[in-house]
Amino acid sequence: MGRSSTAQERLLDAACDLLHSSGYSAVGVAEICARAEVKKGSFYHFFASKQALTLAAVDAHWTQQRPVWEALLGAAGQPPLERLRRLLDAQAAAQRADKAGGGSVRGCLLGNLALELSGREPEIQARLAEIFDEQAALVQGVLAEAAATAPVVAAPVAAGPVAAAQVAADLATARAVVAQLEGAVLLAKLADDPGRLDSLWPAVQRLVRAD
């Protein structure tokens, strides 16, 4: 009784690890059961079907990973800026994570979805663009209170200082941000090489550089 109660969660997990690993086209319901040890004729008491399960599991993995940005984006003591820092150091440090434990670079399941279903899956697509919108929300709250304060000055990190400079707090440099940070993590993947994220905050730097 306990196992069939997970049933559904673990699909969601399974969904999670093999569109991360695989994508959309290349992962089949069979493929997705087996993994999670829940017989086929039972995935359909739970999804409608597989694009049902992939919605699902999109909002499952933002619904994890939400609160890491918010807790690193909102963390008290911390300048702003330095804030964003370590969100995007923190997304670096995955792709590390991900290449040492399993081999290569996945790169960020919400981009490769995107990238994967440009042009179809409409319902997919548009979970994604709000997903996205959140995250550039987010980036803007933070870019707001940077530029709040003139000059910028965070405190100095193992890597260096961040300096000082004024913020643009727009919208659109909040959407820029995220997706300097998509992209980053597209060629990291391209490459499989993790290395390619060095690069990733000096770039943001100058992107959210008003003067």
Contents of the next structure:
Number of protein chains: 2
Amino acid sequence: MGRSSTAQERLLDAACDLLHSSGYSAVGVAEICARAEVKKGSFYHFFASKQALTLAAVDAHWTQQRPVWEALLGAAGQPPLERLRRLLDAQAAAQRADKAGGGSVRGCLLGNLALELSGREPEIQARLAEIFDEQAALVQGVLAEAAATAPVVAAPVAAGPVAAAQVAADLATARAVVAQLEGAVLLAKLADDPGRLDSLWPAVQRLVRAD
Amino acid sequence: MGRSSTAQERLLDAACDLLHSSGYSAVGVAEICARAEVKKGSFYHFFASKQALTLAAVDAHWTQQRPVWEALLGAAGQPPLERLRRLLDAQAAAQRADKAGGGSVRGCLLGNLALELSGREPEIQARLAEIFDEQAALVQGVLAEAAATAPVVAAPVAAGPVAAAQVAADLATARAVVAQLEGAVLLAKLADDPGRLDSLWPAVQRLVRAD
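Next up, the form predicted together with a further copy of the same chain, please; the one we just looked at was the form predicted on its own.
First the chain shown before, then all remaining chains and molecules of the complex.
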């Protein structure tokens, strides 16, 4: 049982890694099994198909990431927008670590799969859509906190790390923050340059200012 | 010669369409040939590989799209930010047309390929990076025009369609606009809902306001 569980975990880890580096269509079950050091027969004991494994890998990835988002966005003793900045910094740090460790910026696993599989794999698409909705809801929560503490009169953004302006906390703004993150990561991956993400926070600061 | 030219064009059209719907790895030369009604032997007369065809298809797509961008961003008699709004509206209209015509939002061909192929197909990645740089330069040009005509003192965005605030025209802001477009299209594709792009212009209006 302990051994079976380990094989399943290795398959999930290998799938996350290979899907992140190469995408869905370019990776086969044989390659995932080889990376995980699991026999093909064992693969089908745990997962009905590559599609089923991908769905499980997406779930595993977000199950691991969601508490990180919650911890960063809910950190005690930090102003709300400072917590948002730290979340975005963590995303940029992950891209820098990829580049430093593996040689190239791999982008966002979930965003990569969203573009590759939407319109082709409805189950995976639906799960990814739920996850991005959860991300937008988490961002909206911290924006609502910021809006409740910001001054009532709109003011220009201060030079400091956190904007003193009034904050928009509607769902469209929260989704625009997630879109800005995904779009900036796309351009950083294309340029293979995590430094592109240095201007993410200034952009998001402007994006969340109320009119 | 006329016939050969037509076969080559049909291969490019078929590649653009299939790459847009299914991505790179999921589409094979046989499928492209079948769609184009061209024999496999003829394919290799025009293109050395699927990779070479994809590079040509990316070029053909941008060769067709760049004049559209230039026309919209350079339209005489329109204020600069109104021209930017029309460019973004055109992108949203293309997604709506995809949904109405083919049944689902297919996203941005170039953005889809950027996430799928970066780190795997260096030549295609380099060409896509150049194209996104050209897009950012075009956006920066219209922002520079807007900044030159906007009031010197920062002001809240007017209720009207075009912001009266001072505009930021640096390269990072132009890239942030392109990133917002790509990220919003990603989320619209994932939700299979072109209506998600209705909030693109309000977001971009905030994004381009100078601090």
